[in-house]
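Quick heads-up: it's one chain on its own, the form predicted alone, in structure tokens.
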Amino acid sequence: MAAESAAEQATDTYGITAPYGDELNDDVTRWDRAAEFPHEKWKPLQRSGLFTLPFAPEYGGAGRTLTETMAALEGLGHTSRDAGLNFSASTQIVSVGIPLQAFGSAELRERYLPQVTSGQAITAHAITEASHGSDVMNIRTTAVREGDEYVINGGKLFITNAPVADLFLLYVRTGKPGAFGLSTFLAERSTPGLTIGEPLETMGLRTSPISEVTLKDVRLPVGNRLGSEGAGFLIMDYVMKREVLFSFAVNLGEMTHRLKRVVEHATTRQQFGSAIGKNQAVAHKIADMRIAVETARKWLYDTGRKVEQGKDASLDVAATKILVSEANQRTAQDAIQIFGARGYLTDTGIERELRNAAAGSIYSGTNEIQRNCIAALMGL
């Protein structure tokens, strides 16, 4: 995939394409109903080079910038109607590859990054726990050092890609509660003591599987630790900023496609002798959708450039996450209303977009937590 062309296409609200053909959109409704990860659709994503974009050439990467990668992911969201697959794809890039490149040892990078950039190894990061979702400072899963190994015990829940993942980045406690008590470790699926639960059934993003991960006396060598002991929260902060930008760039692409579809429907659907788009109530909804899309685009790419330049973007990332996730939900609801009864039918795919959008205000830090962060940054 040429990142430059993807970036150019992403500036055209109604003209984003990507070199996947129709493969990603085959039987989307069937896959959604089955709630299965579509392995066969992973292959065109691999061929496209999507997973290579933000990584160094020596590891099979394309060496593209953060905002170029965002543009390509926006193109994916516009092209692919399988939002679950789209979410798993953005998770693939950010969950292990991004922190491994930034914080991993040379040995870990050389061993694992080519597997990530090729898409040969599917990845997941295990942060959330049953009793600690947003409260990451008090994660209970522990890693105790014994000589040249760490012994890890605990459990993780709601882990995206876990049922199909080959590599896991584990966020665990190596010290006291607080910002410097967390550390991160890379583990293979086959590691003794690491057990993957059955996929959990979800409301939306049903082709992006999630499950529990149980860790019982998991032994990992010290060399599998990313960064120094206690650097886990700093790594998490680095990763989560990029997770927000990548995941919601995908949502932006999905929103632009939704807007295009709504405009086409409003200009062709006739009621009372004219197109429904001539009705001011409908036209105003569509105008608001366009405002939402363009506002989301501005926040995403302005924030992306700020992160890219190494500037403090904590408030910007939190605001971007809130704005884009809520715009995605709102425009999906409006699309159903504009399509009317057709929007309520599963075969049209409109109702599926609302189910998929609902997760956005929860993952990557709930919107309530993001508002708390903004308030704290304002001194409140």
Contents of the next structure:
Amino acid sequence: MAAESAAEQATDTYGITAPYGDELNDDVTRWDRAAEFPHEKWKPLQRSGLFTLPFAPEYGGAGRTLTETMAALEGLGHTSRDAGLNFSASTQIVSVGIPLQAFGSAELRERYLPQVTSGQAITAHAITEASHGSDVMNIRTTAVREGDEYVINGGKLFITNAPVADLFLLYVRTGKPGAFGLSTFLAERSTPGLTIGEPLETMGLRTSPISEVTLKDVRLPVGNRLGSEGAGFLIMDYVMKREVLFSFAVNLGEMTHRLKRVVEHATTRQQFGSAIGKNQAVAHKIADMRIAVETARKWLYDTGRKVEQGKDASLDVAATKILVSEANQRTAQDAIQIFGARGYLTDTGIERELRNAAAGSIYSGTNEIQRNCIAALMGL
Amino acid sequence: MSTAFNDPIRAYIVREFLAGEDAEDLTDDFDLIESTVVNSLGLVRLISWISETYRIPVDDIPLEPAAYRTLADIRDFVGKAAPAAPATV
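Same protein, the form predicted together with the partner chain this time rather than the form predicted alone?
And the full complex, kicking off with our chain again.
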């Protein structure tokens, strides 16, 4: 039996994107080759209500919980073979909407959240810098207060959704070095001095555009700051936990779909007079894939519930991120081997899954940094 | 002195920062920062946990390490802060 989703049984949000499968999966190979953001596929995602889930009804949201939102994103990963689009959709929910709802002023929430929950405004958060990738506490982009405004100078790199985004959440330094000198600001794309670079060519997730964002004398009103000055690290911590849970819930759905596909192939593909799944070498690989998928599921939802309950999940989030990203890479590699030459062909989409999985051990804090974090939490 | 059983803040610090160690010295005025029981990474976690557990609005969360020096200091501002409306996520 192929893996069944616990989320599928537990919540009605899992299947909300399923009716849009045909639209989402139209010409995925061509879009991947073109490395373009598929604007026309954003519309079915808007119609599905995916972007409304974790937000309050007064802003057009559906008022669903964190784990219900994770289940919907898992469902998206299972339905849609466009992992780049899936990643951009997850970024849409977490990058601006989540911190805006939790930390934004009433004025900012009223002005911007309805655009985010409808998907009308595409969003991005700008954390990474050329000289500071995972070392986020040493961000160098500065915001200096001048009267009722802040003047921001610096630059951000590898910003997901930036080439198509309308709203940006900027993490910048307003004070002393280290965690307590960081602050967070909301900026519209049209803000003078905010320049978006050309999309960067990537190995995988090619339909999720990334680029540089340059900030030169960008003037933002004090009212565009989320939370108090210096609260940026608190907002980042809040957001990064949810980013890991959301984007890797998508990966869980993708892995579950991959496992079903592999099982189907192993039971129908005949070699030497029997299905290849009858060979232990193949069957054990598939058994290991199943273990990886179920382990990922347990960690994701256990951690999700912990975060939902306001418990300290620092170690759990780091472990979940490592575990799911590496399971995604390993199962994608195994799928190619089981499919043989067909897995190596571009048109079957199997090789694309390995390319897409490669980024998972890099974004949201590299797996090396996550391991450092776990070691530090253990007092090492 | 409060015990871990009736003081969730003390219980958190014992669980997360003193696991497996003797927590007898953790009195209400024990200096968590000076003793390095709570280091810079720990401080970020502690503030984040307090913010989420007690749903304290971000504007009311003190961002100076001094506010987290002792259990008594932490309890003082947590007790005064009004909880924010619960968020769905």
